[in-house]
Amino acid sequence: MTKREKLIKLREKALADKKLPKFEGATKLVFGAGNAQAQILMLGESPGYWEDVKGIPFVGNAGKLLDQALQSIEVPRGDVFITNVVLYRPPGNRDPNPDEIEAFSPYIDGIIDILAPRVIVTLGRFSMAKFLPGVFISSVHGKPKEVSWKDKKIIVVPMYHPAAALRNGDVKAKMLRDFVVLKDVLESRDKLVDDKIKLEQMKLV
């Protein structure tokens, strides 16, 4: 079974899960979108109005800013996979509560397991807390952290949510600088992979 097929199967399971909190007014499960072979997973908070309308994460104004930030480091949106820690839109775009985040966590964990990404970018404090609990985003944004995920190591790059960046010019500037850090992380990982391949090739000579 391919990664894409596994993601489709997991989405179907989430759609059929009656235990998930389906918030009043929410019309669609916004499971996630992007490349099933992506090495970068971007994890936000919850769907907004336009996400609920289209069933795709980050398609409103915050999504446009996210697209611009990705373009600024020459990463096509089609090369990443994007989802949220909550898959239905909360009423009035309110913050998700811990119980709601926990209810959706098996599906978020499943997405991570299927993708096996090299880097996870957390957008906002709720997704950051999944990997870096008990810290303030103002202290750790843009600072890559290596975290243990089951039997793997994953680089987590915490960032401000694009919606917060739209409301505050200073936060926007910080978010865009953090994307430059993300570019450095990606280039460093690429170099490590290239060096490993060269070393293996030398062993075969």
Second form
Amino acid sequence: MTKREKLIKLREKALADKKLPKFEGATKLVFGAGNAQAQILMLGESPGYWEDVKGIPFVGNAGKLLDQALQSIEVPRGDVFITNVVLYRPPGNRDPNPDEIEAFSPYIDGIIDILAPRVIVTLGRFSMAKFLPGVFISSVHGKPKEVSWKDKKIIVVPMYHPAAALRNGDVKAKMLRDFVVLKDVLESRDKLVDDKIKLEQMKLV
Ligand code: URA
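With the form predicted on its own done, generate the form predicted together with ligand URA in the same format.
Everything in the complex follows now, all chains and molecules, and the chain you saw is the first one.
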């Protein structure tokens, strides 16, 4: 089975999973979107209004800023895979609680296992805490850290959430600087995506 097929199967499993928390008003499972061969996984918090409408992560204002930040380091959005630690929109965009994050974690872990990305960019404190518990984002943002993931090593680059960057110009400047760090990390590794397999683009909506 290809990675794309495995992701589609995992999405179907999540759609049928009656044990996942139900969020009042949420209309769609926002499983994730992007390139099944991506070597970068971007992990946000939870879908917002527009993500729920379209079924695609990071398509609202925060998503536009994320797109700009990716463009600033010349990484096409189609080269990455993007998802969140919670796959349904919490009511009124409230923060997800620990039980909710835990309930979705088998699917997030499944996505990581399938993609086997070299780099995970965490956007905001909720996805950061999955890999770097007990740290402050203000201390660790933009500092790549190698973490053990099962039998593999993954570089985690913690970043501020684009929605926080939209609210505060200093945070935005820091986030954009952290993308330059991400570029350095990518360039210090092998080529981002092998052109031969880059063709396998996917959109899971
Ligand atoms: N904020 C997130 O954390 N994720 C999205 O998909 C959109 C906004």
